[in-house]
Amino acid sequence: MKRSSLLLVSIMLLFSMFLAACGSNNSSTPSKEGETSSGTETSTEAKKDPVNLRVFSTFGGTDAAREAFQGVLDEFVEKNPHVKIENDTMSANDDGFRTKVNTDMNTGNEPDLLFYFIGTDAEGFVNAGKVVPLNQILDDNPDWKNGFIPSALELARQKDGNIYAAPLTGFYEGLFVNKKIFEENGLELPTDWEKLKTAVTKLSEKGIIPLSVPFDQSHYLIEHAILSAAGPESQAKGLIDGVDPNWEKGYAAMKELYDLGAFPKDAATIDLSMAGNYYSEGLGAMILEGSWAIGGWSEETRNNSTVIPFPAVPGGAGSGNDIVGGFGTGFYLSKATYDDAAKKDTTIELLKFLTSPESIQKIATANGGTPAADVEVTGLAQVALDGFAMAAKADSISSPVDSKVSQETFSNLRSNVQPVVTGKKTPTEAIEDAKKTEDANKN
């Protein structure tokens, strides 16, 4: 079996989860005072050498699980009043957490638990031997283990088939829509590609913002765009074998859309933050996101909305019911932390514990996130559920097209976005000028 089969059977497994809503809460019992999770008595009178940690991760500015992340982190500190945890988060819709991450890992300033990609991102500190496996970890904690769906472990697999990264909650991409903005204006849901052209036209002319996204961080637009024309199998091949033309019909697709009037004016100077404010105030019909976003909009907006895959592109290798989704992101331990006697045994305590089932139930509370462990969320908006049976019903769910290229091909096919559009450059001088990045960073 192909490994998109794998991963399209492995995802519908967990998402079918939630649609029976017969997951049971395998949370174990709650320790009792003077207790380890493990049980063992633990001595009052004994004190315990200070140990400062420190956290990176991507819960912070305005994520959804934020706060839920935070209080899980208190909670450690109090049962462990000798830990003191530096809680230092970014936000994911500011790129400058990749340059962070790579900053730290390369100069010795590495985090004893991060929280980041799994994939091509994390190559680099991983070949390098700056985070520990974590298969004999999970191996002699069983429980800790078995508190994690299969599949969701099998697929924080890098390239040389080791866990390096503990999975918390996994995620799908879609596209947006504000139904009363359609319902109000007469039009359908964007189901196939005429449809999207219409009501995009249609929205244009009465100056509500079609389809709000930025031209820099133009990630979930490059996405959606490259999956609906190239199909799940080319992109996940990348451009390292050369370039499919579908790639190119991708691009030219955004260029379609923009001489329709798609996007905000402002395109070219807003970031996905903006972006989504434009979704979340109603300005905006339509916004390319992933499930984390739910949670940030107003209470309107997030009543009003659902998800639909992105349409396909016509004439290219897409299904039309194509997604993006997976679990993408894990905490990684420091080589160096696992090396420090004072720090290794309480860092792994506190990894276990920011991925115990409780853990992970409270943050996929929080950000709407498919749990990597067997937990029933519950109090989720309608749109999170659509979101649910969208990736049930998928044809193919792919991870992000940033995690089949280096991050300079990715920076580089994000850069070339305004010129396609803006007609300054041809779609396929963008996907040339990509695979040469490519090319020389795989070399």
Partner chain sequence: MKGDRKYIFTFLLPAAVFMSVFLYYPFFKSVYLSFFRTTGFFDKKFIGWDNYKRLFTDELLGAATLHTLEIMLYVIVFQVGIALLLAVLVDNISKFKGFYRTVFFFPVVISGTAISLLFVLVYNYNFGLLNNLLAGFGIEKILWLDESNALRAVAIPTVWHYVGFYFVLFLTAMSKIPSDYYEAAKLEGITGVKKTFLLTIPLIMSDIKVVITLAITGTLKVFEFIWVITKGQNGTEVLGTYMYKKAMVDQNFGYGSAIAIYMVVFGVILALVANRLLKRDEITY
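None of these values were measured; they are calculated from a predicted model. Positions refer to the first chain, counted from 1. Compared with the form predicted together with its partner chain:
Summary of the rigid-body analysis between these two forms: the C-alpha atoms of residue 99 and residue 73 are best fitted by the same part's superposition.
Right, the form predicted on its own is done; let's see the coordinates for the form predicted together with its partner chain.
Here you get just the chain by itself.
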């Protein structure tokens, strides 16, 4: 039979590939064994021995600092030829990222250095003792410590008061405004609530999207509405110890804006990138975003933009000059590496190198973030400089409200944006609903 011989050939082909798979499998194992055996040797000899380090970060995909980060790693390897670095990356907006990091941490597959979120997201592995506090190492290396802006280190503290993550660049969020559209329509910058309402009404009449935000991925809308209605202190408390009625005012403010026609008609079903696209293409006059978004806009929009704090909601506790920002990410040093004499020193060297003022400058230049060291970042757009100025002048800088409540509570807050603005739920019901989720999560 001809056909069965053809089938046989293809099966054999498959089989040989399978064998090949096993073959290359085996060849990769010895290098791993070598790695662990070098771990048992004394640290004096370890300097000459090859060291393999795994750095797991989000500097991949379309990340603006991807190349700059690879460059910094290359530089370190050039200076320390015995070190091999595996630059393991995954996109932070991929939900698989958190899963992988946490499972790695949980199962003894920790990377040597991990670039990850600071705050609630990290609480799990921090409390489980999977990473080491950096306080002592910072004190032992004054040169390194002094390279950071003190406030950057302060903002990197976990709840227990220790610093586990060495910050690199920070971020700010705010109300980005297309000045050109405002000028063309004879509008003032929306620095207070009345001006915002006037602008929304006028723009909406003219068929321009006043504030380009999505309802489902309404992270920034919620963050700003709650901060400006409840004020930084109440925002920081979250919902666990009771509900501050000012939170409801944030939701009522969203409804007020919605009734004036502030949001895109298809706000319910678009995502953040489409909302950003409307702004970038000049279809929208304002957007709530973070500093990272600037690089993604069209050059024209970028040049016409400025950023201001979200105005205070009338009757709320915000000052109108409170902003969302901070150092949301940093490098963690895993406990397993710290306890491994062969790797410890090299890894600390690498950590120091990655967060040295020079490296910070390179990364900040690439991604437009706020540098964690006192360095000058050049070549930035005017709007980015406006952003730095806004952050410098702010009355308070708070980390986003999603780091103050559980993930599930925040999802609940997000899912209630649409029902509230369309009048299906009252702001009170929305916050009560969120409070219930929060309570269930902390039980």
